[in-house]
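There is one chain below, alone, in structure tokens, taken in the form predicted alone.
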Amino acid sequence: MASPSPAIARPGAYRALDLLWQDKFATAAALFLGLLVIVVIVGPPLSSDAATRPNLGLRNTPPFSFEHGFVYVFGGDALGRSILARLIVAGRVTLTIAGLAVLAALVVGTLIGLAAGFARGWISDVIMRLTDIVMGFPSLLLAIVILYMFDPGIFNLVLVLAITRLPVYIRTTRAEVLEVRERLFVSAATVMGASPLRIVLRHVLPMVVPTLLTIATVEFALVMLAESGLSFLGIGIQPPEVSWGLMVAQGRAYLGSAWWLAFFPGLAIMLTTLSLNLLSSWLRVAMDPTQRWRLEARPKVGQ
């Protein structure tokens, strides 16, 4: 009898790594995102001085020159500050805002969606009508209106972005719960006397989490683009704080003479968004038992 595939035989984290390795684009995306997270965690304390201290003697220093040290490999901005150092500091701000907004929307939206899907009657109807009202407004336009009325600080930015993404998680969770609660194992748990809270947390929620994690990966990229867009328009992150979107906005006045001021933060946004989308595509396949064979059936390198 043929031995089982290593991707099937290995449990837990080993199996996940095997499945990830089968998709080389997803592997590259995961490595890039992992490296990015490490850099934005470790880098700002080491590079904050170069990111904030003006040096007019290095104003608009061109990139790819090691004459002034590695910290100026991506050049200097209009005040002589290191573009690389500012990218690292701005990356922490951008990823933190996007991560907090997605986490808040995921947790709150999942809880509301569970209530809407498992409850019956007016509770579900009220939740869904309120969700429809929020979805009736374009998310970016809603964020612009709210931030224009209030202080465009980090807390308000996270709150607004989370609110605009809530309907996605509420509607997805409700749809999943409506399907899962009709399955036989849920009926068996009900007959055995399990409480509604136990049924939701023990039997329904684990079935919904894989779909929500896949959506959250895509939403992270969308929220990051929204934050960058708001900062570019001047109603997001405000100086002296800096984000990738704000760096692009500050560099657009120098596109003719110092293109690198806007190019490198734009490249960082593009590469991060692309990596998140590649990783979400892999997650969608890896977490779906009916699609996972597409990864498990791929031949190993060297076979």
Given for the second form:
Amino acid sequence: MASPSPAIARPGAYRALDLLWQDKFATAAALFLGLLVIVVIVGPPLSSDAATRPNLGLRNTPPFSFEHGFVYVFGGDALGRSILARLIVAGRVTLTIAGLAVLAALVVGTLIGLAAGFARGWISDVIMRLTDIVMGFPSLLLAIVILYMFDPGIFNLVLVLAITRLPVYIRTTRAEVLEVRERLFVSAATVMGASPLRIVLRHVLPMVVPTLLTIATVEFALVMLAESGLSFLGIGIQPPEVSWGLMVAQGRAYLGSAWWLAFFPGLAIMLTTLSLNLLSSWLRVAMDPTQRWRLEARPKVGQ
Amino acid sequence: MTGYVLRRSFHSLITLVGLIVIVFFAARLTGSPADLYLPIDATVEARQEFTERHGFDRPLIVQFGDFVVDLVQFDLGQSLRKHRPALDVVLEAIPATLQLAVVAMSIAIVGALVIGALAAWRPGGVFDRTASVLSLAGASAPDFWIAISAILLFAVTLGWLPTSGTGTLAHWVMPIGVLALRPLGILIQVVRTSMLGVLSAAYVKTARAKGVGERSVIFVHALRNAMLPVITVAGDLAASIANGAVIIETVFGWPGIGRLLVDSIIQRDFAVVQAGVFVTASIIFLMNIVIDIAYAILDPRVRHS
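Form predicted alone already given; the form predicted together with its partner chain follows:
Every chain and every other molecule in the complex is listed next, the one we just looked at coming first.
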């Protein structure tokens, strides 16, 4: 690393893209996720009522035939509705729930973690024991028990998913805070009279954010899988609303005669979670200054 | 070592107690427990009678006291569906799940150790890259989808394996294969990372320098020291394998605790749900202690602290 690579000289955004380009899997994942988000936002208004309008003449239409127009490229479901249109509507629900749950868990978990890291003493102990309770029990079981007692609606689903994923952020933030607060620059800030709030927000939080973002990417995949699993079991999203997991459950009855009903929504889940995981392992390397050379060094080998 | 294990056990015990307390109070938060215990179409009189008979109209703290006394006597109420003690119903379902979980977890751990170690041996090689992508796919796969896809392929189309149920050895193949998939994918990555760190350690170079065979270096010198993070993650996964079991048992009609809980929830049999949570939490509590002991045995730093 005697001479800085050209990537370093450029401004931040270009450099990030450059780093992304070095990992072809991560690039493909990012493109897929970007496309998915656009389709899910733009798709439902465009497809009008194709996702909800039954068409009994097209019941279980096989996929990959353009006979009935592009809308039926993935076939029709048991009521003759377009699977493509339903995938887009369901994707919106799935991604919204997962996104809200991850965001809620990230924000609340980080705040609690910061508090636990700074408070020490009994407050920290109580917080950590509470996270142990949530961590110590299978999250899906916890979710189905809670959804049994409170009605399964979108709000409760988000709440349950967020609560079961809180401990990850609390533990990570607390551990990082405990480590960072002993560093010299924090001591220096303290000596110069910075208030605890300023130290947390200005000096500690920026150190923790990269780690938390990497975790949040993986967590998005995990939360999606949990929501899909719950909906598949019939305890998550309830008809007439639809999510990818629920679509798999609905297609299960036609497994022998119309495999595409359950196959495509499952594939959508799989591709999305895989992309998130690929992107997250790239983030882990790209955001770690001691690992980043693995991405930067590669083009030189080819030159 | 005893101090360490005792301290950890105490923490696990707090978890167990905390969970029981939370389930008790959450059940009361939702309104009258009679709504939870009785069928949806129960009459107002039946609810009234149930509430009075079980004392749900008394102060919460008194109810909690009774609940604890019953719990200590292993009385968790009657199952609505089966008209038998809920605890018996749950305990009958436990062995089927334990067998499934133990076999799947063993396969995942052994498989991950071998594949992960081989992948770390030549980082960036063909085997490593293939293993990385496949393990990531395994960790990202929605298990319910893999399960029904496997049924479609191996049972419906090829007719090699039975679709569901128990009995012969062939009934085990799909449930175990699908259940092991996610832990296997996650563990391969942990083993690989851990091995990469260990393989660059001085004692591995020493072993190589004095002419120890490559196989012995990897599987004896390095792997033993790379085991610790693997055990930690495997411990966390072992609790979450119950998540997979819920799905796998439902899809494959496996008569275990996961299917029992889902059935009980759909048919609103609250006593069984509560007993199921209690028993599952107790098993995880015991398992955590075993893992802590294993950790203490393997890591001298923990043993002598």
